[in-house]
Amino acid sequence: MSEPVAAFRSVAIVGTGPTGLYTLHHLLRSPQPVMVTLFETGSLAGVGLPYSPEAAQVAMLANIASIEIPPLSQTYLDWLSQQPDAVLAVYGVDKASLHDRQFLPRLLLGAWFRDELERMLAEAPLHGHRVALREATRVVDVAPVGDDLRVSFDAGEGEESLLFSHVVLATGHVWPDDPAQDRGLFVSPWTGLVEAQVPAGPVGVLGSSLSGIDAAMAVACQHGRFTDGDRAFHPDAGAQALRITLMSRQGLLPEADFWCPLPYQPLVHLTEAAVLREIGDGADGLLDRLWRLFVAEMAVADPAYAETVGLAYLTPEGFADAYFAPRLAADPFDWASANLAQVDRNTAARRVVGWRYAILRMHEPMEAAVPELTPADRDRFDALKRVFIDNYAAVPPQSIRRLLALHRAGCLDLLALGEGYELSRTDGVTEVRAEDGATAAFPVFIDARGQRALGAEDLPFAALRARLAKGAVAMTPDFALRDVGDGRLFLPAAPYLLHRMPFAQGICVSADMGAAVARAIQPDAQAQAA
């Protein structure tokens, strides 16, 4: 008697950024035929908003190098090596100097993603799969209909709908639209800033992470140029009034990305297995037990640092204070300059800073315990979360070099807001009052604070919202909704995961989510995806 044939999968993937592409990649590596329809709101699928011409310029760097990016049909570096010299030159890239740890313009990464999508579209029929692409098509609703899921969409000529066996809502980050009536207010760096003509005057940027740096670069490159390997900035004639102010609660700049062995070397104490054991022992006291593992790991990785900060006597909250204290006591631009020089020296010598590398490796196993913490411990964890984020969100050294050049040119300042700052916008001017009473006014203001956590009430699909309780969306480990769709409706989108996965961002996370979703839809995709 022959084995039963698996049911044919008809899959909708809503969103064609990195998560959608990696999901498609793994689905197409299943030996069982699958039919996939890709829905993309924008006019150019496969790029992803942060890497698209609508949201990025050449000066905006991707915060990830080829060595860290999971390959699709090929590695990012292999693709780069195949591009004509003249094309790379447009992005300021010399083919002869390419290497796998290089931070390159976001636009180039978007071009690689687009090429990979086109390759998948061309090769899918050769393996029995069918893929349809619907660009400039906005999905307006998703709802169960019997054993299927109905996807309703607007392609510009009225609303239509199709039925699918599985739906993947890979919708990515959610940014609000800029207010049309206020041309000086940008509620995110991704919605109109690149195309806008920003006058050379006071510009306020709320946020000093990579998003804030991107916003500063988008403005600065309208009014001047970087020279001498990005060590100098020269304002254009008539642009001497440009004054960009980055603002954050602590008034800190991110540190430069540091050299470390990749892939990660294994941890000794705070391993995935150890974290799972601690979770199994119950929620009461879980954070303190994990903290003891953290301390033990740091003592092995960098005993001198552990002794210097008195780590053995600190709580998670106390360590966060000790971690940031030296930077808070220094001038932020002096610190950035010294940190950049140290990173350059360590990179040249391939020298590892043990405590930095340990923190970088520990954030991933630690994240698995976050949903299991008690509410009180979850609040306490926020201090340690700031340390983890500050560490893994280090930015390309070139970005720090450009910030220092802008500061030396008199075009960039940094403002510490404190916790109790206030914002108000009146008559086209944003007024900022810091906790210490300092004030500033900006005709142009850019909110670059990054993605906030979203709940079911924020979903843009009315039928789906109506079936879910407000708050965090309950999901299985493979990102299927628990309350709707019988395991066939997936939501691998960072804003809806931050409640339980506070570090859910970046291309590596997108690749992991895409693989998990594909295996849930086509279990035999697992062997092919390795």
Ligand SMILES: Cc1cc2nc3c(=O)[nH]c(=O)nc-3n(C[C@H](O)[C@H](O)[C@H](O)COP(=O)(O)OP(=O)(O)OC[C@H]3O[C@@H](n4cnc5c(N)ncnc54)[C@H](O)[C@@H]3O)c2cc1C
Given for the second form:
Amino acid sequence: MSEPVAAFRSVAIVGTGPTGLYTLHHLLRSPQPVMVTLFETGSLAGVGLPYSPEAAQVAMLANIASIEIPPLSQTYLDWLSQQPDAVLAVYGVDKASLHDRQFLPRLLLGAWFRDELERMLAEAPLHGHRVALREATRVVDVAPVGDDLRVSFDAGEGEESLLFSHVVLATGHVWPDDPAQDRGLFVSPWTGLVEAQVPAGPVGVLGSSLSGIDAAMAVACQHGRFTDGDRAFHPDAGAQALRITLMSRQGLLPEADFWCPLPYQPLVHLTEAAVLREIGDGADGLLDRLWRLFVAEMAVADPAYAETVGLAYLTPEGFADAYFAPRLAADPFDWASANLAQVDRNTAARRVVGWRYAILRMHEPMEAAVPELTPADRDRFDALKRVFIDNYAAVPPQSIRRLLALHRAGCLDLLALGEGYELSRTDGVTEVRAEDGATAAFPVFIDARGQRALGAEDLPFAALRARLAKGAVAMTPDFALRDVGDGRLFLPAAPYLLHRMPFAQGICVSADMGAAVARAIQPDAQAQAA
Ligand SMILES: Cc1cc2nc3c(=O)[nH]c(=O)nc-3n(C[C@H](O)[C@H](O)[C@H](O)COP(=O)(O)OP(=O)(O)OC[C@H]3O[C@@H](n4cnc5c(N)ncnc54)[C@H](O)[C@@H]3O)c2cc1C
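Switching conditions: you have the form predicted on its own, so give me the form predicted together with the ligand.
Time for the whole complex; same chain goes first.
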């Protein structure tokens, strides 16, 4: 009997950031010919929002190094080492000192992604695939039509549509629109801040993590320069009034990224298999059972730390308090300075901080259990979630060095807002009232809080929205919508996943999602993609 012939796949990938790119990469590695149309609303496909000139400047660093970035046709480092010296110099990079743990400007990473896209476009026909690219084309809707999916799009000349067998909505980040035309108010760092001229005066930045640091860098680099290996900041003449205030509930700065063995060494107790076993034993008491695994893992990884914080006697909430307490008690810049010195020493000596490395590795298996927690346990998990995020969202040491330089130059401060803070904007000034009653006023105010979780009602596709119940979008493990599209419509986009995958951000997640989606579309992509 002859083998059944697989139906020909005609795939639309909407969005060409890292998730769209890795999906394409894995699809093209399938021996079955596939036809792919890429839609990208931006004028330059393949770059991805955080790595594009619209959202990044040279001073903004990626917090992931080549050693962690899943290769495309080659590793990021291999590509870097083939670039001309003069090109690297534009990004402040010296070819002779390139290495696989370096944190480099996000723009450079975007240039690699773009080159990889061009290579895929050129090589696809050699393997029997066909790929069409539609840049500057916004997809406006998706709807099932019989066995197909209709994609409606607008390339600036009115709406058109095409039919596909599969659609991948790799639409990435969603930031608030900026309806108010207020030149001093940025509803996100990606709504015009990179091009805006910000006066050298008080600038309030809500958020003190990676996006907050980006916002501070965007403003600081307009008014001065860093020297001495980023240890000093010199405001330009006339820019002495620059005062950036980073604000967050706790008033903490992120930690500097620390040295650790990569790829991750296996965990002993809180393994994927152990988490699956606990999930199998039911939702009641699941968080407490996982917590026992967490405690056991920490006791192996760093017995001294476990002993010092009294881990064996703590709940998840109690541990989160104990984890942040020393930082909350210290001056944040003194703490950052000491943390940076420790990271520099440990990196030079290849020394691992056991408890940090254990927490970093545990966030991945732990995430699988989050959708299975009872609502009460989900609330309790929030405390632990902050600990995990604090670990994996550590920032490049160079970013901390620059923050310290800005602070020493009198251009940067930090404000703890507490839980019950208030914001109001009147007559072009944002007034911030912290929980303890302290107030501050900012003519320029940048909201740099991270990506918030979105639901079906937030989808920018009206026909699709109308077919889905409000709230978290139900999806299969390979990111296919459960309620529309018969398993052929995929939504691997972080904002819609955060409800059940709270750590769904970053290039490695994009690569994993791309591989999973490609396997679901073209099952024989599996062997190649693994
Ligand atoms: C400021 C910032 C910095 C970050 N830095 C890092 C980092 O250093 N390291 C790391 O690992 N992760 C980082 N991240 C996390 C980030 O989530 C991922 O690295 C990655 O960008 C996610 O890729 P994506 O393709 O899902 O989304 P995106 O990069 O957002 O790409 C989505 C693409 O879809 C396009 N698009 C959207 N809607 C439509 C439509 N309707 N029609 C057509 N095209 C559309 C967009 O134009 C965009 O090109 C950062 C995130 C932010 C916000």
